[in-house]
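Read the single chain below, which is given as structure tokens and is the form predicted alone.
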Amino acid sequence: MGVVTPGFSGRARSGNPRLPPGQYLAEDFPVLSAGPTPRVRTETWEFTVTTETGEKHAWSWAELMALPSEKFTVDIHCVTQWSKLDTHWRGVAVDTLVGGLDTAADYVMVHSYGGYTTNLPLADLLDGQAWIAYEYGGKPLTPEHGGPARLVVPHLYFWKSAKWVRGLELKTRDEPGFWENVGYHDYGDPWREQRYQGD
């Protein structure tokens, strides 16, 4: 007896070369979260970068807004298989916040308001690959989508683009974050379908 109902063929392949394997195009912007949505006021928001030696660098919301910003358009890919192409953001490149630091770290633990964490290689946040974004589609980023600010790392599955970001902790060894501790892939490359440990 077959396990697939006759006539069911799954989602049609788009043939779009910008769509990673196993993904489909989403018209909307789905909202997925691991817990309640934090409501963080910009008056109390703070972003920190902590080096592996414990040296802490901090920015208030006003200080972040005073930094050079970039408009960027990227494709995003969620591990739940939706992709959205040509998304428009504004934010501060992670290079601006980390680039001048004296560090021997190779890894980063990203921390969010609400307690969420995710791990990445530091190299994946530099050289114009990642931003602390505070606008989406020309408007302030809403809390549901990670506002007031979120990390955007478009070349990895979107769970690596932590919502409600509050800091980067630079580390000399890799440690798993929230989803990685429950079986998600440590790296999360959508083009290699690295959804779960062992992929």
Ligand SMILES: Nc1nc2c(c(=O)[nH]1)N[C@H]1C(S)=C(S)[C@@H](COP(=O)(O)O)O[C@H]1N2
Given for the second form:
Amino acid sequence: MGVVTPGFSGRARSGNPRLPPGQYLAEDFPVLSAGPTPRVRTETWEFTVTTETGEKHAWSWAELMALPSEKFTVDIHCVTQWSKLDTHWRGVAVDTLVGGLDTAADYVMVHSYGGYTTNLPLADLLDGQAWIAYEYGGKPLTPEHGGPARLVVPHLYFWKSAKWVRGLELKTRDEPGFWENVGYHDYGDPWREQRYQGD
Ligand SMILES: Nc1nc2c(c(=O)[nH]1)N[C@H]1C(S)=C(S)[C@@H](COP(=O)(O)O)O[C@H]1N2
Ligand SMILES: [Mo]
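Alright, leaving the form predicted alone aside, put up the form predicted in complex with the ligand.
Below is the entire complex, every chain and molecule, led by the chain shown above.
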């Protein structure tokens, strides 16, 4: 038996080219929520996109379901160092909701039921990089994982993937969301290990 246990070397340097630096593979699907799980009924659920001029666009649950959806398979990376490869989802591409809008905004504040927020550049939500997801593993997304619907932005740390998503606020200025405000990185690229401000 070697001095370095497989578990330790796995965490330090996995050799798996799909694992960003400092990440390890999670077998299960951990639940990470900063507060209680809001129970949002689809009957009253509403998703809004507000532009920087105050123009508001809203979708009911039925309207979201009527939009073209995509199945997508992605790797997800939490800042607490777990990653999960090949996760299966279904959702509506953010392009489908925002694509036709007249906006000069460069930033987005994502808002959730329950009050959670997270900020990111609008460009990171477009071109097939992000979805409003409502199925995981072929089943309706459970409340613990953000159901009825959550944002999924797999190329950034998973705190950007707001659970119980309620809307996108398009903005000309970048402002910090919930975790960004207490020291987490504004952008959060797992491949550049942008965990905290200054990384
Ligand atoms: N609304 C909301 N969204 C959230 C969070 C949260 O606390 N509230 N936690 C974030 C963090 S830190 C992570 S890692 C993922 C966890 O998603 P999961 O619980 O489905 O694994 O959700 C993100 N989205
Ligand atoms: Mo996280």
